[in-house]
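Quick heads-up: it's one chain on its own, the form predicted on its own, in structure tokens.
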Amino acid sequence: MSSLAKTRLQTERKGWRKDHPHGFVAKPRTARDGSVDLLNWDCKIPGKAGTLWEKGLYPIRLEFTEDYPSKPPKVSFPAGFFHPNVYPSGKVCLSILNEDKGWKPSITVKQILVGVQELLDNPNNADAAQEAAYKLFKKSGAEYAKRVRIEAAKYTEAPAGFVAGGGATGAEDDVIVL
């Protein structure tokens, strides 16, 4: 890895470390050997409260070249996501992630998650990146918020203490959801 990258990357992980937004989580990849892999991270970016997304805690990727901060990572949900602006791969399509549109090296960690979770909700129709997504968004408004209820409960963590099966009666299929 360049130093560039590498002393940007450690930089950004201090940063996140002393001040990052509520709910969101980002922490480099541990490598089989021990140590921190500063070009791949695993985060996390809680649904804004008050909108579709609001319950569910959405695993993000980022994957970084020897060439950040010239060039941007490659961010992804799990292949499969369902939304507008992301692939079916789950590489995600943001303006502030394109080299050729709107990436700026000065671009941090946390605002490309806030940049990601301000997508969830608004997507950006004139970059659709997923089709069925992009179809159901334009056709019905309703029938596509009742598709991201489905999307965002996957991503719904159980309340602390919460245990599946085992209930009061003693049922295999006692769940109780609050």
Given for the second form:
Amino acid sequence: MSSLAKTRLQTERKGWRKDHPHGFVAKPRTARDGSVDLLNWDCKIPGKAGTLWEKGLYPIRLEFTEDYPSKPPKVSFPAGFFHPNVYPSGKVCLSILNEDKGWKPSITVKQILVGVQELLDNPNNADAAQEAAYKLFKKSGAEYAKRVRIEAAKYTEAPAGFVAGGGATGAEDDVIVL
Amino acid sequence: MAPEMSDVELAKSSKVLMVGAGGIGCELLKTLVLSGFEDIEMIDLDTIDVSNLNRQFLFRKRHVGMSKAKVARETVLKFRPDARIVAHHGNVKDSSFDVDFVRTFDVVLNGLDNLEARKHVNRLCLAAEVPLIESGTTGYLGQVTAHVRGRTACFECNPKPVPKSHPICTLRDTPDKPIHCVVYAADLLFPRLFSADPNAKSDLDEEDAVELSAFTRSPGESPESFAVRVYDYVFRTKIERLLAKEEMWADEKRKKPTPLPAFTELVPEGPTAAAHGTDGLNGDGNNSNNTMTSTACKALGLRDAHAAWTDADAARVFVSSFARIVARDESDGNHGTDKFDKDDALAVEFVAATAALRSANYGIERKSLFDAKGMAGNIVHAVATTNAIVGGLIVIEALKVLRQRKAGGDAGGVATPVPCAPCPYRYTFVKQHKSNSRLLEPMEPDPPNKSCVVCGAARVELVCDVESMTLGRLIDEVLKKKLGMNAPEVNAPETILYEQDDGLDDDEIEQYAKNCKSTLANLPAGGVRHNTALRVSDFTQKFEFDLIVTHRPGDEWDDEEDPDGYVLRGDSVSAESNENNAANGENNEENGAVAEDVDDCLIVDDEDEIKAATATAGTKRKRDDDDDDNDGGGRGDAKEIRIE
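Now show me the form predicted together with its partner chain; what you just gave was the form predicted on its own.
Now the complete complex, all chains and molecules, led by this one.
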């Protein structure tokens, strides 16, 4: 007796497998017992070429509830992600994910991920979600760009043979000091 | 046709299942037994609470803490000792209340209070082909609806409104309704201040808040000073900082908030006096126990729970309830209160005060303590009369359903080919204000929604031994060979069991290979067992149906009769042949025409196997509509299912 939410997510999964944008990853988690956790998806969004975010591959998590698709999923980057529209907890503030604004039950996982990719380079300071990025974005384009590049570098795979594993974590530590 | 039975005879000869013995349940049980019903089973997992006694009249004060179902039974037996009533104190979702259990009843009557259980019972009834009468009340409003498979919409044919959640941005920065202020207080500020978990993440922890340690009590700080500091941050400093973000307020439609005066300005007697009010406590150790037993409102002499407070009173309640919660948590030794609880008087005061002050910030209508409590706790105020009316309407619909069933119209749940006209069933709405001088509004029931994910799909029953049948055999022998599927994929209710294509990751391929070797019972997420409904689909054939598994242990099989070791029965389903599929690819836009072509369908009717109870075999349902207008679908193209 599958729930409406899970039935829909199984359909979403099928739709994604059939067709999805290049460079994106989206898949439900696998639980320890080998079952598929349809309500929790791990995804990756590539930064758009030609933007400050390019080359990075950003992990985001989609958390659905049994009320999906009446309600949108919760979408989050890792906590502390630097972006004017990302809350300190990592949650993304985006109109299509807002039940009162743009959310419609027909919005697909693909549209959500493309929407978040779009948001990366088009921050909306009218709905700022964190102080740090908001202030920097307002203060100086150059400084903001510099900080974004540091953020992007955290999520850029090191070139082959450069640093195995741990490289990304090291970079992250440096950034926190900033 | 036999002479028509009277309503009483009909009632006497029927066996009914009641789910829920609460507000509606008490009224319903009483009306049932007084209408002649005498074979009743009921399920309720709840125990009796003091707050039930004003309307759940089968219960008395001495019953508090006892099973609702059992006490309801005992009370009713006092005035109908001849009735046969079985009370189950348990959850309707327990596996003991399975499809076979439901099948032993003539009708199921719901008096439930939550969507999840309603959906569950709906599915049980669909699978067991037993009609369902569904009901609900909120205050003066109520409704009763009849759900008969194949004749009327099932409970889930139409999407149900779900309670609204509120986006963090609105709650935190730009509230414009009273509910936003209440939810901010209960779901954001309350856990941030009082949670026992020091590492809990909160969206209130913006940089400035962290910088100022706005939400953290300093060592040695008194509860009152901490409360005042939070007041000044939340209702002043934070608002000033928000105002400084001009972009946020560039839109004329967004109303700018106003910072409140500093606490000491607003409340001249100061925080300590405000926190303790008139109950004469001065914060010394001797009296601190008293502080905790009392509430802020009592201490401050704010007796009217329906009155909206002034800013100063709200600020007093804020500091007073805040300090009392901190003091209580300290002395309890549990270091915190993680979640807002509507039965915690101090928490309610804190939330009401916070919401009132925030309403003042944003120029939003101010709610009373009573209203704020109802909003924060999602409290639905119940009206006994509505429950009584609804209980009566349920019995009326039940009698209609039973009459149809006895007359053979819906016997065994066989779907009538055309949704009936004239249909005897009604959806009845109980209204608060009369229209056309009526308080009850009966309506024609909705027809079944063909693209309903719950009742719209074809169902096939697979009888097998789940301890020996493997997923691999199910796929190869049953789905591919017997049903002619090309690339079947199998989903269990909670998980995906098998997929196939080039795009899968290695770990997924490995897991699915492992699943194929597993017996059905040992599959992940609890395994596939008796009564599990699998969803089987085939991308390449655009074909999908429900496969309901019935377990029959190995030693009950006769090798001669069923050499395969499994039996398929139920609705006819067909996978498209490959040629047909190609044609379909071209004709995608006009699949109505394609759906006419049914000649080479594989019909899975095994005449010998069809028992009276599952006599839906051969029922032909056709669907030529896409589900574009159905919100649940999303990807109409992936769900183009054709079943014959």
